[in-house]
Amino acid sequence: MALLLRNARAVDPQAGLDEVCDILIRDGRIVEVGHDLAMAKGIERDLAGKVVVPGLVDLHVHLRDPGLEYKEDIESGSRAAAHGGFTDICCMPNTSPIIDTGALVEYVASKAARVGRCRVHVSGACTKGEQGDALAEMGDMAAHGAVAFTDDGRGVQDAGMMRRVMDYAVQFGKTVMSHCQDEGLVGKGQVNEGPVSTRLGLAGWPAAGEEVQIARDIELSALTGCPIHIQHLTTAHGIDLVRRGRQDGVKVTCEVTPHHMFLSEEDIDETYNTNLKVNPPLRSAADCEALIAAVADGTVDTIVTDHAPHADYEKAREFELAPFGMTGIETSVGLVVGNLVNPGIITWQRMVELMSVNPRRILGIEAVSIAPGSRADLTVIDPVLEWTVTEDQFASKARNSGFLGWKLTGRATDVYVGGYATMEDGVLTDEPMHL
């Protein structure tokens, strides 16, 4: 099939590209990028006023499949990803059962190939059942296509076990992604420890409960030579620890989420909105500012969503009993474009680095570029489209967004995976996937 995308602003720092041009695609690959291109036969789209970027990647998503499909499943979660503008996602292993064997990696990958609406990459657990006392079948999972290892949702508590995890992961050329949560410090914490936790009478979650393990895992990365990726980093001091690690030559990368940049503990009030209960918790306004500054200066490697869907009844409980997490994969582009790109805090080129180039590098998956020969995985964004976040527009099964009611600017309108549309003009398609 041939496809010609005309008149969009194409942005790709890998190709040194930032101009209005045409993109010609044939048989799933880009064959030409230029001006006034011709096509004998095929589909032609005029994308004037929009921005085309290499397909966006979210390397931190919870699909809840296997075992928790009432919250989300591979089909609904990948549809939500496509609706949010993503061509690739990496799913976390804290399902039921935990993805800790090659058979379970294969289950997710094969199901995604059948029903997925984007490319689904699978991360495997570091330890059996994420219990922290025995290594998971890391070699078997790597052989079946696991792209990284993490005990996300809890984190590896024992430093000796984390060293063994890294010793094994480096042999397979994989990154270890670390959920930094010292359970001895965090305890039963619900929200950031500080004035808000005191005022609301909720158990506090100290920043040190995250930062102690960030420091530990950077040191272990230096010891083992294994690349370490710090997940959902939330504090100013955590950012400083990453900077110091890099100065010392450690292979450390990190991610932040939109909700940790644009929401703070001050948004949690006497209404006890459980959609704002996340792990790690929303931090101080000063921490939010530090994260945004780190995104702008290059310290942060990637923006992720930590898309964490829950059933309505689970979130409709007392704050202390409700589960942690909020959805995010369908609001991410609007939050990043409207709050970072359009105001000039970051450039479009930097957004592409954060949400396309760097996550692929961290996961070790195929690079995608707006250049001849590259796979035609592309995201099209309307940078001025204004919209309001409402429950009825989610493709996800879940509605637990902390941004309900927010007015956003910027939204993905079209997504192409292997040259085939998974979304056109904001509407999901039923095109067969060609992965």
Second form
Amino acid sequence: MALLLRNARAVDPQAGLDEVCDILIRDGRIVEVGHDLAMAKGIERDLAGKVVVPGLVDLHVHLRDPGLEYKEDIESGSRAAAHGGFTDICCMPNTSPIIDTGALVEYVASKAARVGRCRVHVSGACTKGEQGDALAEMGDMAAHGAVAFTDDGRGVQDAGMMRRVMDYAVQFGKTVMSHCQDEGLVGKGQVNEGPVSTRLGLAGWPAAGEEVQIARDIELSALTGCPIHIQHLTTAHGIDLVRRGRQDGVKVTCEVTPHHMFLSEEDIDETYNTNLKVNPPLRSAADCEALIAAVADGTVDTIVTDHAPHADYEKAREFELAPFGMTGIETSVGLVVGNLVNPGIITWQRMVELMSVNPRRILGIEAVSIAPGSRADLTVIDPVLEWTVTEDQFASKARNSGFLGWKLTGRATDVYVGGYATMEDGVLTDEPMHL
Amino acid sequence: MAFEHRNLIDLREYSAEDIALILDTAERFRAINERRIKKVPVLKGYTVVNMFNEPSTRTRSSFEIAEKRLSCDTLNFGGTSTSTVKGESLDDTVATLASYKIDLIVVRDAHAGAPYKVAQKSGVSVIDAGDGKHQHPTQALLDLFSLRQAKGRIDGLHVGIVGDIGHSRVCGSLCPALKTMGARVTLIAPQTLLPADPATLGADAVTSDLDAALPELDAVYLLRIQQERLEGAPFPSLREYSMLYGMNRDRERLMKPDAILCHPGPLNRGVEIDAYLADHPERSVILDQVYAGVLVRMAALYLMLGGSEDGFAA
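Having seen the form predicted on its own, could you give me the form predicted in complex with its partner chain?
Up next: the whole complex, starting with the chain shown before.
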């Protein structure tokens, strides 16, 4: 079956492409990119006014499956990803049980192949049970398709253990991703340590609790030669550490989330909105500005959501008892396009690097380009569509967004995975996929 | 003057006039508390729930006495019978209480912000009787009342607050309220017991040198070392704490002749204060604070529920 996407503005820095053109797809691959293309038989879509980019990737997602399916599962989470405009996601291993064996990687991958609505890449734990005291079977997990290793949600506390993880992981050619949180410094921290923690009487989560481990892991990457990816980086000084490490030749990459760019600790007020309780916490307004500047100048490699679904009743608890995390996969494109691309803070080319090209490079998965021969994994975005974030429109099981009520500009309308539409005109399809 | 506050949670929302009205009203209730029959029917027919989700003896007793003297019907809820112990969420517990058609809830909870949740869920007035490390407004009001009584004014006084400021809901309310009333405030503690951003509390100065600060102070407010809230051992021993920050006979010599000592109780005698000063007839106002607790709580309940004048004109 052929598919012809007409008249969208195609943006792909890998192909040096930024122009209105047609894209012809056959058997899941792009066969031709050009003007006034024709085909004998197939589906034709007029995408005038839209932007088409290589499929977006979110390399930091919590699918909660296995074990915590009441929050989210592979089907609902991947539907949410498709709804948000993503063709690929990488899920985190802090499920129940923790994904720390090949069999568990296989479970996620095979269930995703059966019920998933996007490509699901699996990251495995670095240490058994994310306990931080013994290496997990990274070789077995790699053999079953794990793309990266991380103790996300907790972090590896002991520096000697982290060194062993990196020394061991380097043989598999996979990136080690680091959730930077020094438990000794962070303790029971609830919100950024500073004026807001003081005013609200909540335990502080100091920036240094994150930065000491960023510095540590950059040093360990230099020592071991294992590439390190800093997860959900939130502070201005953390950005400086990455910048300096990179100048020193260390293979360090990093990610930031929309909520750490567009929400700050000042949004947490006397309403004690638990949807704003995230880990790491929302930081100062100056940190937000530094993250946005680093996204623009190339220091940040990728924008991820750290999509962290929770049940309503869990987030309805007292602030100190509610779990950390907010959803994000269905608001990411609107936040990035409306707040970064449209105002000219970043170009469309840079947006594609951040959300499509770089995450694939970090995960070491097949590159996708708007060029003949490439997989037809594409995201179509309406850059001027205005919409309001409301609870009733999420495909995710969860509604714990920190952006409820926000008016966003820009939204993914169509998503193609291997030439199959997972979303058309903003509506999820149930078209069978054969990935 | 009209009193327009629906809740008493964050004293930072109260103007100097609002606070003065509560203190003046408390003063009016003093006369009633000096009578042989200490009960007035001003809140007859109102139902108040004392929801204490965390152990409390003094605050709870003080509220109960205040409520009884105002003739409210009261329901005590909490302790080991709390639904939360049985796994019910705070929201569900409050929704249940609200279904009894009550008029006001007094909330004590271990978690910051809980009184806001209770107010939102119940739809009735809420008085915060202490929430986590956040606020304890009636404690601050009774402290202001005692200060005003002992010194004749609050405006222009220099008050030093000594001790575990970082874990203190008392200081969270008292420090901003003192500023609202025109006092000068110095926070005195080792950095391990200070909050991340002391300036947020509105203090004029922060120091770790009690001896240097003492000669300037009109009132020394000692916070209790709350051993149950101290994590990560912020000082090496009670002995050393007492050596550096404890008020005792030796340190008394550094105080102004007319400076007073306040303490929210319960006392750790020998730690933050010695027996000589705790029981000092001129300097210690600690028991006056306890009495003031009943008066300001009566005033707060009365103003928030809009009580009648019955029995006042005696």
